[in-house]
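As a starting point, one isolated chain is supplied in structure tokens, in the form predicted alone.
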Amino acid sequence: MAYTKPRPNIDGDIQPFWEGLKNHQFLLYRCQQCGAWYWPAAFCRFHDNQPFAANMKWEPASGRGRIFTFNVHHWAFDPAFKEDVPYVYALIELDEGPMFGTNIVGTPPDQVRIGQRVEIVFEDYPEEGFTLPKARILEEAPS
């Protein structure tokens, strides 16, 4: 079945991130001088940077974090998503520090909670040439 939803906007600056996803690697931008992680790609804010971001590099990250906030969509903002409602869009505070927004999959919307641990999973569309990052809730041990 053909992918009929809006396609990701992949330009040269973000291409390494999308290539990583195709290989089921979650990449973040990292400063080679101080180790700070970034999403989206940016210059490091903790010190002077080298020209053309030479001190920054895409590196594999854990792809894990906690739900910082979320909303449940009951109405599709684009007709292409009408079969998906209701769906959960969440802002994930990654273990490395940056925030990353994506959909929560595999859990009914009424069971999603702030603070739940999640991990990035990969939704492949090889015929379209891209993979989408989604998040699934991890089982947490009872306290």
The other form holds:
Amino acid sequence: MAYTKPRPNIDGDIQPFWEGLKNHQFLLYRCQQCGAWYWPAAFCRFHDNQPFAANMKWEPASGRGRIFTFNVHHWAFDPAFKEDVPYVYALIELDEGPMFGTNIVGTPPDQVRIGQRVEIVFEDYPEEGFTLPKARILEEAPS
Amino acid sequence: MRRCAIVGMGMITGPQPGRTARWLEAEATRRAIEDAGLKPSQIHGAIQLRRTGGGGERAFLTDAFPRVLGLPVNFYFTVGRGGCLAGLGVAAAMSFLDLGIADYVVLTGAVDDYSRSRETKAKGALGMVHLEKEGYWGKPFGDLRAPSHHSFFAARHMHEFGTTSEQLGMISVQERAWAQLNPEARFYGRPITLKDHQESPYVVWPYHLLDICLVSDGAVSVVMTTEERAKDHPHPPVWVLGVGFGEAMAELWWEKQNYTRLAVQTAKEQAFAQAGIELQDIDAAQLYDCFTGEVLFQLEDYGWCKKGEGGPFVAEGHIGPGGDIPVNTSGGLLSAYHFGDLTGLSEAVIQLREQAGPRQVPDCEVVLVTGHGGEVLSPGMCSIHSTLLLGRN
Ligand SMILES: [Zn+2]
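Now show me the form predicted in complex with the partner chain, since the one above was the form predicted alone.
Up next: the whole complex, starting with the chain shown before.
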């Protein structure tokens, strides 16, 4: 079936992140000087940076975090999402610190709660040439 | 700095099928210049006020309204970030006026969102379709419209403070009550109850349909000048008492601490200090109300109630007709018309000129107008807040 949903909007700043996803790697942008993690790409805010942030590199990260807040889409604003509603769109506070927005999959919307632990899972669309990072709830006690 | 004032206003409301936003800009500007008792040849500068956000860029104009209208301006440019247009535009206009390189500046914003949404709905989409910004994150995940990410704030406020949908609904009900006093409002003649709010479908939980602003066609234009000329016009001047700005991107991204408030603090401090007033001096508040949650946050952030207590506060009333702090007296973006913060600006001018008819706030001398951009973290970054204080004296 043809892929009718919006495709990822990949600009030059974030392309390595999308390349990593295809290899099932969840990369964050990390400062080689102080170790701080960023997503999406940024200059390190804790000190001076090298030109074009040469002190920053994409590195594999845990892909784990906690639901910071979320919503449940009951309307398919785009008809391509008709089969998906109701779906959960969440803001995840990654263990490394950055915030990350994606869908929670594998759990009915009415069982999703702020504070639940989650892990990134990879949805491959090889014919489209990309992999979407989604999240599933881990069986750990929320806090 | 020289004192500046609004001395003319033009406004267009209601569906405008077949008219471009450019044409609406030109007509609203023509009305504003006429309202000020001026001729087009007296306008030295023009600023286009443009709303962005809500899931992307609006398709916009290849031509400029000063060209359409034949204004002999020496400068013309566009400002706007999210729904924050009036604050930025007024601050920009004041600098040109204070420099003495313009006697009169016209500021104009128009939207054709209502007509555009009718077209895209006919093609199967629910609402407007936007041009995508480069690097836009959320669309593959179904983050498609403003409710897709603004609702994060409301859900977090509910989580932290126990705020309920019924409490948010009371904001919607009270704004709708104001709209019953404004014949220009989209939902004039259609009051709602809390039950109507609760029974309206969830669009994006926790927001029901009646928590969400409408889309409009229309335009607002104002003419500004300095104190040397402000009293030489048919209507009494509406003075700019203070203007300030806040930006929350740093704390949103890194401190993760303000998912329950907007970037009000610096904006409020700056504007109130310039005006030399306190919160209790505000006679009416035109608070940016893209969603009910934003009104609740601002009532807390400006200090009408404590952080976290906005829910019980609005449930008691306070903000509707007859309340002690009249909020969004036109009906606001929720019930009247959506021109970004130009909705609030236009209502402030109407109230301060005492032209508001049945919704006139008695002895209205100082009005607060706020602007807001609510796209945060996902999909984009539009976390501005503006505070504009307007007054009769
Ligand atoms: Zn660093």
